[in-house]
Amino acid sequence: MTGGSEWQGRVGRAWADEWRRTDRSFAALNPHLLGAIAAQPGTRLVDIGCGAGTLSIALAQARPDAQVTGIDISADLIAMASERVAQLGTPRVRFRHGDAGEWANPQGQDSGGLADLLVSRHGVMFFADPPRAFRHLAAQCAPGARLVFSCFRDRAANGWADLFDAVLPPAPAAAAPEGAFPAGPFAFADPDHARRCLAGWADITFTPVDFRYVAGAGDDPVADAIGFFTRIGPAAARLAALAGNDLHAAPDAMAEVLTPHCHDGVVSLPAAAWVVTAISDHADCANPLV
């Protein structure tokens, strides 16, 4: 389970360092998500769990009249996103370090008004209390604001998730507090559960998207994929728990698993996502932080 504390530490640092390869892994999903966002109105956009800023930057470039605010709990990712915007000279994009579930932007400050379009690429599944967070976000938005995000579907449909089960020991399990919502990449895989989490939002739709998750490329795609999975994804936590001969043998074992997935100079794996849309329901936003 990946929670907020990990994103503020090891996981966030790894994603900041590896943003180019993580962007590559989601490249085939991006057109589906951006297409769904393009169908929605909005000029005051908030990118939830913005990571290294890829979605925020793309939206600012696609909507010349929009102001985009990216929010992420990882200071390392916010620093990287800010650096990228400075290098690109992308106007109308700002980044804020903090928990999006607690974010507030009063009308007339910063963005010039209440947010009218919330977006996220795989950044909404890590709230400790999703109903509270989503109800709060809806309360911060203009009436009729739209929400568009992507998240993973069933673990079984995502071949990258259990790829190394046969060659790496399971990562140490973190005990979740009693009654807690399970956070992590597959927290919203079940649409019925996701609907219960999306308090403050109505007209919720789920569109399935299948895509290829690119893990390795370049001169040695398998070695590139090993380097990627050593930093990103379930294998990273497993490798961090190894030592001695087990750690030394791990790359060869991973290479045997990855080689059959290497075709035409690319290591890619099946992946499955939802693209979710919703409209804010202010009737369900009373006492958003209670």
Ligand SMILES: C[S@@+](CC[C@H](N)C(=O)[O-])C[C@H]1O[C@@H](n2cnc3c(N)ncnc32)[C@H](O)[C@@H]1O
Contents of the next structure:
Amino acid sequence: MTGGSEWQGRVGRAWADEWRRTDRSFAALNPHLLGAIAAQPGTRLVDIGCGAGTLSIALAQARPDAQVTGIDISADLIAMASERVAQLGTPRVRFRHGDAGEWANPQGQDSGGLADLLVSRHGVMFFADPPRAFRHLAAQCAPGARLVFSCFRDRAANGWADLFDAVLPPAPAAAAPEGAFPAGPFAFADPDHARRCLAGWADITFTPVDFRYVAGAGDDPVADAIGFFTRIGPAAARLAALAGNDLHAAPDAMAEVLTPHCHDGVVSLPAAAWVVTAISDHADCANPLV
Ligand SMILES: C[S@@+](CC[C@H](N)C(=O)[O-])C[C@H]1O[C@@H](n2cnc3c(N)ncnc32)[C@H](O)[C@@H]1O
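Coords for the form predicted together with this ligand, given the form predicted on its own:
Okay, now the whole complex, with that chain kicking things off.
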């Protein structure tokens, strides 16, 4: 379970430091997500859980008539996204730090006009109360606004997720409060559950995308992948709980697991995602177009 508090702390810091390698891991998914977004109308875009800003930047570059607002709960990631935009000089992108499920956009003041296209690359599976968050987001948008996001499918179809089960002991799991919504990378894997979470949205579609999740490349792809998994993903939490000899032995054990997945100078694992689309059916929009 990865919730907002973890993203605000250790996990968000690691993603800010590692944005180049996390971007690389999602690179083969991008054309599918960008293609689905390109098929939708909209000029006031909001990127939910924008992280280090890659999707926001790509969309501002692809849509010359669009204003893009990226929102993220991690201050470290918003700082990194802002730094990247300043360096690139990308126009029409702004970033906001906060919980997207609480985002206030009275009369469209925070999105340069009423938001009409919400997007996300894997940033929507961490809300404490998803139906409340999605209903609230719909209320911040223009009537008929579109939603396009990606999220992981079944854990079993994502070979990177349980890669180190046999060699690293499980991290101690924090007990979730009874009745809590599951939050984390696989929280929207089940379309029926995801549909129940998407309150305020209709015409929901799920398109499966299989892609290669690149974990290591360069001069020593296996060492690169060990460095990546030491910071990002389920192995990072397992390693953080290790000490002494177990911690010392971990890189060799990880290398043994990763080496069979290294081909043509790249360590890659199977990954499976949904690209989800929906249209706001929020009848009682808090921001009526006037
Ligand atoms: C898997 S990362 C994806 C980041 C980014 N979209 C990308 O593709 O690189 C999930 C992101 O969602 C953000 N996040 C989690 N809960 C959030 C919330 N309630 N509101 C806004 N952002 C949130 C995290 O801080 C993190 O940046």
